[in-house]
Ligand SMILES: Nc1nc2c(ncn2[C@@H]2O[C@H](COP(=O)(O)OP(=O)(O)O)[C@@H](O)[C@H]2O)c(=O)[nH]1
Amino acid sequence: MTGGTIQWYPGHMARAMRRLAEDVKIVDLVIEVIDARVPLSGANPALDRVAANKVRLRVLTREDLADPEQTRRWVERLRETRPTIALAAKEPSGPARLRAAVTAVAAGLRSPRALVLGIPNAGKSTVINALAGRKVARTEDRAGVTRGIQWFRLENGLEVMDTAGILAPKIETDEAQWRLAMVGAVPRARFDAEEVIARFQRWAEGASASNAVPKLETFAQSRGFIRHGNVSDVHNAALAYMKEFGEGRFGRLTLEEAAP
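With no structure shown yet, could you now provide this chain on its own, in the form predicted alone?
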């Protein structure tokens, strides 16, 4: 990963980007979904341009996995440009707050149609399920689950379009690369998990949560990833490590800090 960029623009995403430019024309509201742990890297500028002329709501998902103070700062900062809320879908008040925010921004719109967009694994289906108050869209903690366009009609009359996650064609910086890999926005076949974890651990050494982040070698030994001769199986341990990070086992971490 170091010294180059992840080349990530498979055919279905290229088609989805072209289709999205057309589909956005038939909706009045665009809901942009961003993982709260990567508020900067988790936003695709191309999606921002496509929806530039629409009424918009920004939703920072996985609030329960991100640092609470950082989320507060990011919401405050992002609200300077458009309505923004943070969402922890599993918290009782989360879905209700989301529905209230959508109702507020949609007031006065011509038609009750919205489009949900974001990069892979940002939590778009989770947002749709929260709006619906039940599971109507498939959710999974890996990139590329939603491939095509799906419409959902909700009880309040709102029609919501789910779209395939679309990542920028090139992730230009090393910092953005490892951060997006850690939150599952890039398929695991596209990066070296051990290298990503090494970058994550170097970041954690300068963060307040460094004591909660285990070294990969320590993690491998504690989870039983051991080969003959008591040698750590760091390759397979790395995949388990990233999974546990995604589950919040190392604490609530935001990988990009907002200015105080």
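Worth saying up front: this structure is predicted, and the values here are computed from it rather than measured. Residue numbers count along the first chain shown, from 1. Just so we're on the same page, rigid core means the largest C-alpha set that superposes within 1.5 Å between forms. What changes on going to the form predicted together with this ligand:
When two forms of a protein are overlaid on their rigid core, residues whose CA moves 2 Å or more are considered shifted, and residue 158 is one of them between the two forms.
Alt. form predicted together with this ligand, vs. the form predicted alone above:
A single chain, with no partners or molecules, comes next.
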């Protein structure tokens, strides 16, 4: 995949970051949601500037889909810079652990307000619902600036904005492109799924725990994506392939390794 395969509009990105900066201004605490499969590419260092004076908590989501040993290393590494926890949406103790972590970082703040943010598909709505302990009506990413903001209150008095802030995905390298595409952070129309899968598959060949990652051609045959003359229908198989990856069918994989 060449650098231009995924087109991301700088205007769109700039607008998203401006909106985010507006929302961040009115909170004391930011909860940054990052997919545990992409601890590096799933973050955007521009947040350091936008949230320079805020208290911050990092939440790695989809722990159930990431390599457990990698997640352990990443959490250890990331804690060197700020409080970090890893969660899986279905983990029964997840919401309580999340609220405890938020309470701990909010200690010392008076009547604090918090904003949940992250790149598209990071798991922001899931985190908001876990904090609230129920399905919050409006968890969609915020599309406007400071209009109609609603808050819900936690037992500890902390107020959380009911809509998440969108952090623009940082797609500067080829590696970040295919990884962010695989985890669903990039709209389908903006990348070539076959190329993204080819990159992922090549990465998996070089990684250790990758026996379960099939080539797209093999996947197409095994799932019955076959056209007349026994030709693999890789085009339609590609979408099914990405879906199965997202369900963890190829094993628990972290696309960016933390050194031991």
